[in-house]
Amino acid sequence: MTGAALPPAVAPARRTSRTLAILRGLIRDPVGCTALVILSVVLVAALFAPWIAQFDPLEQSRRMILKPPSLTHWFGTDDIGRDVFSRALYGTRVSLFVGLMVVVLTMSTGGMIGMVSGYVGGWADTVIQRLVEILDTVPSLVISLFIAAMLGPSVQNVIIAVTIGQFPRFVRVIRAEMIKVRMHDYIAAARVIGAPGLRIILTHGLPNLMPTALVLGSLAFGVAIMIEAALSFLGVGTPPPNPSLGTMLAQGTRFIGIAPWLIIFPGTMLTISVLALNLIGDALRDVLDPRQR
């Protein structure tokens, strides 16, 4: 009985040590550490936007129309006198929220379906993969644009549209990894002692697939931010007057010749966020799989 009770007590410590090892690996990687610092700064700025922003992002002023960057308005003002710095902070906040929700929903739903499909196999696996392949034949941006246009512009609808667009990749990759995991001897041993399939998936499949899911999630985070900006740029994303980096870019294109700061600063915030997430994804891949180095 003592030997049987030991593994559950040891498992949390192992998971904690695994997490610490991943963090140490990221910190030791120069590119990953730099990207992690940049992303942390962006996250803190977006999280504390109400305290960092000097002006209300929706406040208009006829006297401050298209003013260049200054000590008062760090990123200048737009065509109706709104502070670009405040709007960029709040727009980044919206983008990060959308990206985070997309990653959580995609990892939970797509990951679970992928694990079940890879573990069960048979006709259920075939049906799931045929449906996923149908979605995968269309670019994710096109799927997201079509769904967002049908549902109408809102943050919630953008999350739904982008999640459906990113869904096939998670299902296919996690399924492929689950097929490898189910071939191991400890899976066969769990089946022999009568462990339910769902328990095997959660206790053996999930921990082994977490590294792959983390890399996919970090890359999907950046893609989700880009697609949210693209949808907002096209007018089917975050509805105005709510700040969004994509909407700011769309509005700034009309004044690019006389007020380039309307494009430069939102574009820079978007680029920095996506680049940091992609670099973290690459660093995670190297940390979790040394053969990739």
Given for the second form:
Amino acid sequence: MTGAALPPAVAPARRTSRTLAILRGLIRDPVGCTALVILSVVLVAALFAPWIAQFDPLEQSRRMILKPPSLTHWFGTDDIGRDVFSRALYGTRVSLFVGLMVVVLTMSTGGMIGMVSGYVGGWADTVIQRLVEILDTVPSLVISLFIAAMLGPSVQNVIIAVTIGQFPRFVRVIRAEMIKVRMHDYIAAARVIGAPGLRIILTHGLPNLMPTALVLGSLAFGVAIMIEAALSFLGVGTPPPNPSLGTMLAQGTRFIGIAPWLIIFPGTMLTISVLALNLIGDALRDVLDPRQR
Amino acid sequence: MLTFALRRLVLGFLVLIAVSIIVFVTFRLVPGDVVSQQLSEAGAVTPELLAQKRAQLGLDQPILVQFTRWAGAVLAGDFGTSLWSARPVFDLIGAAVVPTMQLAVVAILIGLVLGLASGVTSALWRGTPGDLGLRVVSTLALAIPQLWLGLLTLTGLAAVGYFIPLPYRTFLSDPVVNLQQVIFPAVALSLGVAAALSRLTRSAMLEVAEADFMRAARARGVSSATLYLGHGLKNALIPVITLLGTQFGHLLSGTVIIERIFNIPGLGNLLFEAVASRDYTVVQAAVITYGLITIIVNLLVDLSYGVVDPRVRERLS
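How about the form predicted together with the partner chain, since we already have the form predicted on its own?
Below is the entire complex, every chain and molecule, led by the chain shown above.
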């Protein structure tokens, strides 16, 4: 673990070029390139949903009940005549929004707690690790289900519930990385010249932990989307009438064998989003950490 | 080895106490309790009735009193009765744990077999289209949410005109029906485990393949199969066991969803219904049971390192 082993892209001085280098690496990597293409398609579909969807996702039609996919209704219609394609687009939008917020929250809170815990060590570290261990003992979906049900169904509460279920892992991994980084000479040097702990963490720790955090973040994004769908499926997630992929799937369970398109299309959107994020995570790992190749 | 196991057990017990305190406090900090829910469902909410019912259930006492009372009873082996159905919580949990554990164990076994087979094959076929195909499949399987996989299984079964028999039967009462009910959800649960395992086994096998003892064995003329399975896989097992431990947690998360989809009266279904009706006693016991299962699995994982690797055994004793 000397400077030579670190990825060359991590030159703290030039920040913009580093972001560019990571992007360039992703595009050159065949897996990363595919993932970027898929993710941009999903992002465009979600962001421009109001322009792409030909129907209002909440508009009901008594004459179009449970119609199979057709040229006007690409993904068919549901039991009260709503257009499944439009609903799936808006649902993806909710999924991506929740996922993004969860990642931002886990990366900032979990990342900060992990860095401090790893840098400070001692009793603070012990206390934090024991707390993480307690959260880790209960399956993350059980935690999220419990919290979401306690707080009541709303998008904001889903974000909180998923974040609490996800951040123990983040704290654990970032802490372990921080302990490795702490051993480096330049940290000792910074300490010797009297730099305060917080500054050392932010200016020396953070840049070195970014690769790990990015990989972890993109994988957590996918997991967050899956858990949001699961919570909505169970009825404690995104509240109706907001279209959410999980609620759409729950609705589809009542028509299994009659209207398979209610299951197939929302699930496909869900899987494609998760797949793109997982692939980006894989590709980022390769790009940022050439040792593993 | 024994002291190590005992120390882990004591630690696990402390963690469980902490979990129950957190659950207990969270539940009481949030507005809306089982009494108002029950009464509003009955359509008769008067302040006097609410107060009377709360006093009867001990909900009007301070949190600390409630907790010590509850914890004391639990230590004596009494988990109380469900606030909703008035049945003993211990019986409810006991009945629900069996289907969940059966599902999880069958799923992990299927995942183990599929994952190891595909990982080893992938490593042996390194760089060929077969290897690529297996890797693509496992990447896909990792991205498919268990929720969707379960629903797709039901859709597919309905399409071929097969319907899983209902209601649920335990293995002891009716093994044939039980297996029909368990095998499909177990497969849906196992694919994620299999995929993660396959990727890990592949890279662990490839790493071991470079080791000197493998070259030496090959030079001695050990056959390819013995070489990879006897020497390679055996040495790649440690990370595989670690992964199985972490995957078991995901699997338990998955059972909550899968049990709902496939109508299996397990711990997940019980927890879900109890949370929805604010049935404190059942929720507490269910969360603690999940914790207990995780702690036992983690202990087994730690102990099995010693079984697989003599170096670990020596260090522990």
